[in-house]
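Next up: a single chain in structure tokens, the form predicted alone.
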Amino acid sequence: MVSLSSVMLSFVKGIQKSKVSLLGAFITTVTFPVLVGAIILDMLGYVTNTYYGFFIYMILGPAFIFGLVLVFAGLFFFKGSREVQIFTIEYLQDQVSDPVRFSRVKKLIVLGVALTIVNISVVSLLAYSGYHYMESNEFCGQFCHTVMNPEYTTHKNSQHSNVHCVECHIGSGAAWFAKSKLSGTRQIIAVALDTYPRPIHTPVHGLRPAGETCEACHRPELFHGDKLVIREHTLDDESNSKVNTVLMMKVGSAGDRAVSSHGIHWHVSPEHKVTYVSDLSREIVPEVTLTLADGTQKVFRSGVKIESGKTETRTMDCIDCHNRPAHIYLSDLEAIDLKFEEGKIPRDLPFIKREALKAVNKSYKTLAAAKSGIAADLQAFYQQNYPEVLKEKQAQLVQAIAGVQAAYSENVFPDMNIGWGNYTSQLQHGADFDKGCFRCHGGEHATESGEVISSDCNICHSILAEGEKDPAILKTLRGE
């Protein structure tokens, strides 16, 4: 009868007689306790470093599995002694087929099952934890630090910072999961070979449909009414005067419980289907088609020609206006204004707004050089023109320098050739009357009968105050 001790002895001797098994046993023995302990620490929330997570799931995990494969490959295919015959397929088949002999190898089977359960448990735990690690924001944004740092930084500062990357970029469904992993593999190779573009191109055609992402949280058909928006700006005069622009945004509704579709979300209502032809960047729109509920169509053309084969036809949805909902790069004016609004830049430093804009718009090769240059420029300005500031308001100046540096570092990334204005937001137009709303609402798209897509600003919003120091409308709203 085969005893458990003889099985164990044969197992050990089999490993010793096979160099392949011996190497596998060494790898498995070394990695097993470290791997299990690391996974437990990660599940308890103690692992916060992205590269430590990579070490656990991309190095230790595969090493453990590789070690197991070597152990059994050595026993079955690279045997160095007769002693391992007890682990061969032929031996086991012979023993199991005979009822008498089967009783003798029960302990062997129990041992095999026990080892299998342990190994499957560890591999399952590894797979589960590794899957969640690879879907974490930290893995997406920090592992390829230089490449994805801009997207990771802007995501942290956006309104969607609590939404995980994978919820928009992967989502549910095996097809999109496979597509994202294949794309990720290609990107890792590009990083390893240093062939990735600088800056990274906006994945205009690589995002999942808006109905499967945006509308999982936002339902345009249930948006109703208008929204008051108050935007605070800072002038570049000596006192850094604060002014306000007050807008009544006509959010409207895409239908459903509203009497009719109206306002901004009229564009995505079921009874008003809007399709358009554009270049591949979706920034030039030569043709817009409106299909009404009764099937009637109106085709608006601007006369702009795009080279054949470099156009696409698309049905309008959320992403056509909200094209950067989670990775928002502010303009220099917006970034500095935001730091004033947050209190990061004190207003009582003369001309700090003007000098901040000058400093952040200089060319720097690295972020470190930018921070050093911004600090030096601001210090030099006050040394030459307002020396009393250095004596009386040194703390405010230090705070202001930090605020200006933050405005720069949150939106400009020299390592990736990202400067002010590299990425276009179609949600607003500013002074660029060929972008955003004006791609279609520029007054140039007309039907053959002469009907024109309106360029009236009041379609989407009413301007209640624009750049005023003390708007009367705000006094009314505050009851003053």
Ligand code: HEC
Second form
Amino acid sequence: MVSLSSVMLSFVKGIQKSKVSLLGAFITTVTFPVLVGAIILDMLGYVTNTYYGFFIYMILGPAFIFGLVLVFAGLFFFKGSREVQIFTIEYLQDQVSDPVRFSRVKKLIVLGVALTIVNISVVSLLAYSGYHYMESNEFCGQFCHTVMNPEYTTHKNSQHSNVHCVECHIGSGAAWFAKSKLSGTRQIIAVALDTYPRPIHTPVHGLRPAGETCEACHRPELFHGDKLVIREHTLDDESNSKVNTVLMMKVGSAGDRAVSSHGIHWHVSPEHKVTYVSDLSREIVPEVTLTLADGTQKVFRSGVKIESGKTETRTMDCIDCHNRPAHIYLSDLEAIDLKFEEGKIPRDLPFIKREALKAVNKSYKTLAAAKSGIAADLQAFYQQNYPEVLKEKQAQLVQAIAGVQAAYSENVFPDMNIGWGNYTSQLQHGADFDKGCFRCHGGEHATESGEVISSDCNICHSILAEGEKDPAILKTLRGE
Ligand code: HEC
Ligand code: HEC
Ligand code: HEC
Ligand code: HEC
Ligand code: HEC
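One more: the block was the form predicted alone; return the form predicted in complex with the named molecule.
Shown next: the complete complex, the earlier chain at its head.
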């Protein structure tokens, strides 16, 4: 006959006997109050520090669960097991089937159930808040600060700054979550051992298909009509003249009930499939295959050869063109032009465009060195050539220096070896018509029967003005 108190006693004794259980009990007792307090503070939003989240969910939480596991492992598998032998199935059956005995162990069962509920709640709370923590932009972008700083900064400056990292990189669903945590663990080890590449490699070969991420929010099959694009540029003459290029982009549609696929988004229509073979950087495309709905295929080849084993075959989706929806690294020209457009660099400083471009193109080891170098170069230029600027336009010069420094710091990250043009956008063709769309549309890709992927300027856009000061088309559009 075993009484309730002796059951309790043997449980406690079991724990005492086993060093493993004792250690476990110690860990759970110490972590429990800290953990509950910390999670509540986190949920109420009192703490925003990334390292604090890491401490709760990646260290304290697992420690608590580890403690629980140790307690039971000690009781059932190590020294404690002798003391709790009374918890055999026969013993429990005996207790439950006899009403007198049952009433005696009832309290123990209630206690056991209550403790289990508390443990399960803490573990679920941990899992729930930990999951949200790991999905946050702060965890993705700031935890490994130097490593992710460029992506975090460019994301913050993009149209997608309100879209969480995980919405494009992982998407929903447990399988992708698990997959990303596996590669995440590999990445944390790489950071700890300092073996990660600088800059981080792109393209991201394991990215979830865009159909499951981008298309959760955008539906190119429902696009209608074209898009007017007005680009503002600044020339490198003395007066930093402003010119405009105006394009009508034939955005088109991926085709839906009423319209058939046409224009630029023709590529992502379900009616046909464009696949291509490229090198691993996806910059060189020797072969493009178009498969129509009826199964007929056209294969376009450029004649360029790539070593076998160093190629990749992909079905074209959004990110083959929109590879920089969130991490937009501008070129030196675009970055400086944008600062003029935003009014951050005053146009009335002679040759400021030309000098700014020179200053941002020197090589610097750190951001701090770049900032002081840019300031010193611009000061020196005006000192030597336009001393009156220093006297009369000191405020504008200070503003211009800040603008040029910002153009640099938003796009160049010396810590990660990211210079101008390291990461390029495919949503263009470059001034030399050799990049982006022209990986396939350069006029070199032909079928055996001689059909060529078009490089006709008008299939993608009509050019309404190019590099003009106050173009007539803009006057018309403004109603002047
Ligand atoms: C709107 C979608 C989107 C969001 C939001 C987004 N990314 Fe990306 N990210 C991409 C795409 C697309 C690529 C490039 C994939 C390619 O070219 O293979 C990329 C590439 C990267 C790369 C590889 C380096 C590079 O620039 O190509 C890293 C690292 C990265 N993202 C981290 C992040 C982090 C951290 C966040 C959140 C702060 C984030 N991303 C938010 C879409 C997104
Ligand atoms: C969670 C929703 C969401 C996801 C996922 C998403 N986007 Fe967006 N995207 C938006 C919103 C909202 C805007 C408009 C932002 C604004 O202009 O203020 C936008 C803007 C854009 C634009 C600019 C449109 C314009 O008028 O210039 C492009 C291009 C784009 N997204 C492409 C993508 C691509 C490619 C992906 C996948 C890699 C993607 N988006 C994923 C919500 C999303
Ligand atoms: C063949 C290249 C290509 C592919 C593939 C592609 N796009 Fe685009 N997309 C473009 C171009 C070019 C533009 C016009 C951009 C500009 O000049 O502003 C554009 C414009 C857009 C816009 C803005 C439309 C508007 O009218 O303002 C969105 C949103 C967009 N794309 C989303 C997507 C999504 C989502 C996918 C994948 C389903 C996709 N695109 C696939 C090239 C492409
Ligand atoms: C991976 C190769 C590839 C890339 C990259 C690519 N295209 Fe295409 N594009 C094709 C193929 C293949 C066709 C169909 C050619 C044919 O049938 O003659 C096509 C056709 C087109 C068409 C005509 C669609 C129609 O209505 O028939 C437009 C417009 C177009 N592309 C725009 C673009 C733009 C803009 C970009 C860059 C943002 C781009 N393409 C990038 C392969 C590509
Ligand atoms: C396969 C599609 C495609 C073809 C063919 C094409 N372009 Fe473009 N072009 C683009 C895209 C995409 C952009 C980027 C639009 C943007 O900046 O929003 C662009 C931009 C431009 C710009 C504006 C650059 C700027 O920022 O000021 C000019 C000018 C231009 N193209 C000229 C041409 C000329 C000339 C041809 C014929 C030789 C041509 N393009 C053929 C897709 C194409």
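Between two forms, the rigid core is the largest collection of C-alphas that superpose within 1.5 Å. Residue numbers count along the first chain shown, from 1. Being a predicted model, the structure only gives us computed values, none of them experimental.
Enquirer: With both forms fitted on the core, check whether the Cα of residue 122 differs by 2 Å or more between the two forms.
Expert: Passes the 2 Å threshold, so yes.
Enquirer: Superposing on the rigid core, I want to see if residue 58 changes position between the two forms - specifically a Cα shift of 2 Å or more.
Expert: After core superposition, the C-alpha of residue 58 moves 2 Å or more between the two forms.
Enquirer: Rigid core superposed, CA of residue 23 - does it shift 2 Å or more between the two forms?
Expert: It does shift by 2 Å or more.
Enquirer: Cα shift of residue 37 between the two forms after core superposition, in Å?
Expert: Its C-alpha position differs by 4.8 Å.
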